[in-house]
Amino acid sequence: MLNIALPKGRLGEKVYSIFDSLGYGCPEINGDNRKLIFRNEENGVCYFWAKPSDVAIYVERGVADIGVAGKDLLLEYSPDVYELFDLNVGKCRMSVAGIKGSRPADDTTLRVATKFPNITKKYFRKQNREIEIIKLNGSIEIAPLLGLSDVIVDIVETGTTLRENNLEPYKDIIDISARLIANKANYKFKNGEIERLLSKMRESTAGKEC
């Protein structure tokens, strides 16, 4: 039984049609209800949904065997798992934005709002820029407007939120993506399994791109 890790929401439910396409289907987590765990002992999978933050705790405690954390979350906090397979779905970037037309000066400490402090304190001290780090848990792109911040760090998608408040990318750190994630003694234990599920989703991704 392979005790699978899923961040709820979108990802989550284009990650667990991935693994339903190879084989490790759960008919029970389409249902309409509320369950947080589903079991199908036929295909050997027990999936569990967690918050996105989460799906990594779940994994290095080894609640989880495996789960599925986007690049971001395993950059901010580096949870120590094993990083297995890019699923190459929930494509988006994390970026350095602030207002349109406007460039903050070279020569004074940079306020930066953001939910990734980690990712952009190692960002900046590359660019050898002395920052403020303003750490924020909701809407960030509002901190440039209201003057909280010169710029912020966030994660863009598709730009949409940030052209609607005035706001524009000044550069890309890094491209994100879901990332398949193993407890590292689980794996050993589970190498088998975690293998041949590997596997398929490799054959799958070759099949997709020839």
Given for the second form:
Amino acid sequence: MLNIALPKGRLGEKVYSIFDSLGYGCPEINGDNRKLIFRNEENGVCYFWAKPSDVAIYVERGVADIGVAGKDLLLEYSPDVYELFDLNVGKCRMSVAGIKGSRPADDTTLRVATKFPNITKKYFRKQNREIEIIKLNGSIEIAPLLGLSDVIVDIVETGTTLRENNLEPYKDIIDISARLIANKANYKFKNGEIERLLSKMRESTAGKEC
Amino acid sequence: MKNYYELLRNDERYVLALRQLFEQYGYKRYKMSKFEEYDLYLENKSFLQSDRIITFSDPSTGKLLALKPDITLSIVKNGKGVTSSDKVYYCENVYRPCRGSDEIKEIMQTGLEYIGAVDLYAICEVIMLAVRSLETVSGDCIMGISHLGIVTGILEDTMLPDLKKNKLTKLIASKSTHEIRLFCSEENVPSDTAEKIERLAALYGSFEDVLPLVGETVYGTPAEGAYGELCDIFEALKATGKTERLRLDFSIMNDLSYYNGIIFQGFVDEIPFSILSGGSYDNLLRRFGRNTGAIGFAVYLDQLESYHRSAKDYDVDILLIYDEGAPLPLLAKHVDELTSSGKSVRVQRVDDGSVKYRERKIFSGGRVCDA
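Could you switch over to the form predicted in complex with its partner chain, since the one displayed so far is the form predicted on its own?
Now the complete complex, all chains and molecules, led by this one.
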């Protein structure tokens, strides 16, 4: 039995459909209910929906053998897990963005609003730029508009939210997509099951990568 | 005779079993003081799992001392193995942050060190004892083994600076073959070398299955020498009869500035982290100006009580309730009789439901009777 943590929301649903197409379906999951844990003995899987930022915690602590988490969260929290596969879904990028047409001055401490302080620190340390991090939990885009920060570091998918708020990406930091992660101990004890799933994933995406 | 062993918690039983095992192979117990000069850790920060250390000033000398976060450094510093081969083991509390937390905790650590001329026999003995230590904790255990010489040998062909090689070792440690491919392409690593690194990261399995694949991967690279050593170790390990627990896994990593050669990590069922970690650390000895070898391992017992809980059916054999006017000397005499018969007895005024007992008795009218 493989215990799989999936991120609640659109990405999780997309990822579940990949698992389903590979023979790891659990029909109950599509039912109209508010359950969070679903088991299918026949296919040897038990899924549970977790908050996206918690998936890696469930996997790191072995409650889930494997899970799917965005690269952004893996970079931010650095959980001690295996990152086995790039599912190539939930693609977006982490960018530095700010008010359209304006560029913050280089001679002052840069105020950066973000949900991702660790990624931000690491990026600007490489630039040798002095920054002040303003940790926010949502609606990051309003920070430069209200003068709370000079720039933001956030996930950009299509850029629509930025455009509609008169913002633009200044610099892309890294490409993001959903990754298959595994607990390091459980990978060893359930190696056959995990490797079988992994090779099915590799086969199904072979040739599809752009 | 009372069986004192039954009183012990699981982790305490493991410590006893491990001590017995180590002594059976001639390892001598090494008892240390709880404190160490802070400088030792300052100079060897990256050897430690965390740089968070409890420090305090010694009132008599003014020197900055630390509660030990690690044992190996103290053993090496104190000159073990200077004159000849030394085999020591220890059971000590260390003070460092627990996994996934910033809070420093007292953690029981047991382990052994072999310092001196490390030959094939010494390596095999230490690996065998590590496997037997895992078996002490659980019959369902796995020991992952890597050889750092193979990893560094293959990385040598990338011609990258150390900083970038370190990045690659991190990617190997997370088995991220897709990231290795991307990184190698960004850094213009020759494609055949990049493929070898990817293959090495993905390899996992028994020596019988994986060793030939390692041989193919390292062919023609600077890792061939280390591969030969790994083959010799496997041949010698076969004699110990412990090879079925071993898995070759190059995702096991340790700091290259201290460790070299064979490294390993042990896992037992139901614990999602490694509980045993060890390997050859000749490089650490060189930092102390010693031109000799060393290999050892530590077993971390702090997680065992959380995951391998032993549910006790009863707290006591007898819960004895007495009332206000009970003649106390007579009560004490009855309690003494009951405990002398080997039973555990808890005496209290009322049964508040907080104690699990086999039998509940009442002391009333100068007699003990069933409730």
